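Single chain ahead, by itself, as structure tokens, in the form predicted alone.
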Amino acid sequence: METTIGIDKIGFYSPEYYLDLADLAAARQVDPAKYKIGIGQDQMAVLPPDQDIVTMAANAASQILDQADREQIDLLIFATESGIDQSKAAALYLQELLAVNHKARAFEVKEACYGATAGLQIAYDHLAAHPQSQKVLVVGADVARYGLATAGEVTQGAGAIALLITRQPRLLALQQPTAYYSEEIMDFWRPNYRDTALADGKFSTEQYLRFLALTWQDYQAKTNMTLADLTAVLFHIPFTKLGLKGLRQMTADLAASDKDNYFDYFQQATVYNRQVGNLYTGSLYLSLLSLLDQQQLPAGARLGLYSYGSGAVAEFFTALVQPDYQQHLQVAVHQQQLAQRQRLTVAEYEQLFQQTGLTDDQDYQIEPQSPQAKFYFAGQHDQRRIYQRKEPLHS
């Protein structure tokens, strides 16, 4: 048999709260429309003090990893924006939370939403070249905030995303070549004395649907495929009009009827980003998530992927479909994630927004809040953060 290399497990978790997106256009005066159909969101995650991106890539994986997993896992890739040391990478608390083999390699991966796919490139290159080794977790784990009643206030998110990379898949094969494009650019930045992040929306926009562009063009020369070639495409969802902006870009010169099924497909693999928000590194995983949870996709069906990291990087590539896939998801648990969410009014979801988390080097405590998580966070002792893990791991 053929050896593929490629996505074998999905995890994904998001923050217990909530803000429904029609609460926050009248706190703001706006109209419902411009959020839900101008932006293409309905609600944002709203993160409680709990939560940082280590507890949610732990309770994220939790949900994938067994112990014969934990054991086999040699190299572990945390991508994140949202990073709670300048120094020591957040991977190996994550490591430590999930009781992974200790003879691994472990670090953290930044290129603003980019990061992810660095992750799993690294991931595919490590497997292809070390014959020896045998699994790879790559998370991605943001908390996007952008400020109280500012433009980009409602495309705020939180979650986690995590990648179980392995040789023989049962999700999705990655397929070589990718096409790929950076340039320094200043769309999107956050200096490190700030918690929220800068952005030149109109700028962003116009660079995300050029290296689109960029990217996809040298994907053709490549391999010679067209749009033809790809049963659905993927992007990047900071927010859903932003995406839809780069299928009809990439569609632009079909017969209408040829476009049908690529944006009946968007519409699936948005399900879950309406709900969430953004997720910074975890967009376009969250994306390729809601797509396999809601749609019951051809085996061998080849989905193409945008990654857009500002600052900036893009990558496209493909993956392909493998069969009985639909046996080895989470749908119920993903639902049922997302269903028992607590809806935040307008007040306490800036009360909360406000809890931004070490100010000082204060010891503090911090009471779990989100019944579902397994793993919090719990504050703060002699400058070093404290983690906790409610029950023991599955095996």
Ligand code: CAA
Second form
Amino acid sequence: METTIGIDKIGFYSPEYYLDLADLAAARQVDPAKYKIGIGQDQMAVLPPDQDIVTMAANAASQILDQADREQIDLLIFATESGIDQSKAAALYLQELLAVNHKARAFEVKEACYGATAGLQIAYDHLAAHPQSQKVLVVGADVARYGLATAGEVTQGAGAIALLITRQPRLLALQQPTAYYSEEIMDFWRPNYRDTALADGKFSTEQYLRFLALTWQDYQAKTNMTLADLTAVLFHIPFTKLGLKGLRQMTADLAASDKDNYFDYFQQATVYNRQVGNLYTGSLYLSLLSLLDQQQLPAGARLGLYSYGSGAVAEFFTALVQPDYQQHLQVAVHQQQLAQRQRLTVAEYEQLFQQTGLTDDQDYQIEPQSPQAKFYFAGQHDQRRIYQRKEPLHS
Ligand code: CAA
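Follow the form predicted alone with the form predicted together with the named molecule, if you could.
Starting with the chain above, the whole complex follows.
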């Protein structure tokens, strides 16, 4: 049997509080259709004080890891642009919380929303180069924060995606070669002294589409494939309208009757993103999970994936859907998690928004408040972050 490498399991966690964007529109005196249609978002996840990137990643990864995984992972990559420490990798807290064995490399990567794709491709190369290695855990966890009453406010969100990468994966086999492009631009950034991002909003959307054109063209040149070789195309989804623009750009030359399938799949691939908002580096993989969870894909379907991280780096790659992949998803867990979230008023959201991003060096304690979370952030003691697990890990 040919050796394949790819995604064997996907876990997902997002905060258990959300704001409906119709409520935000009313508070900001904006037509709700601008948010729901113009931006293409319905709700956004709001981070409570008992969660951060580490606990969200632990909550996502604990859904998928069993004891054998914990023993066999020898590389743990934590992708984030919402780092909690300038030096120590969030991967180390995660390794401890998840009881992943110590004979593993564990580190953090950053390149805006591209980080998890960098992690995924490193994982591929690691398994391809080291026959004795068996499993790699890649997580992407972020909190998208632009600020109250800013243009970016409606595109906030938070959450984590955990990907277990193995040989003979049960969900998706990654394909080589891939196409990538990088260039130093100022479309979105967050200097060290800020806990909210700065964005040149319109410019950032133009760059996303320009990098898509460049990587897609390069991908076709490298592989001789065309759009007809792809069953569906998935995008980094900072907000669903931008992915839709990407798909319109890619399908511009197709006859109307050939376009429908791509747009139908796109709609299925954005069901979760519309409810959660921007996950930054996890957003492409949340879109992937959304498609896999909603839709029965034909055997051997080839997916195109477009990853974009401001600053900027982009990559276009493809993956083959594996037979019987549906037996290895946790659709009910994901749907229940979203259905059980608590709706906030705008005043409650604004209060929570102002509480997070603490920079104080004093000791403080935080009580657990997220009912479905197994892991929570308990506060700070002696300038050390304290993480707690509510119940023992199951095997
Ligand atoms: N009914 C329906 N649609 C309406 C409407 C109404 N009443 N009013 C406006 N709209 C439409 C507009 O026509 C527009 O649609 P098009 O883009 O198709 O023209 C859309 O709603 C948005 O309107 P504006 O352009 O006026 O929106 P804005 O100026 O308020 O800002 C934004 C939009 C630039 C995306 C802003 O939300 C922002 O800065 N977001 C953060 C930056 C971002 O997400 N960039 C994405 C690329 S960078 C990246 O991908 C990395 C990452 O994750 C951040």
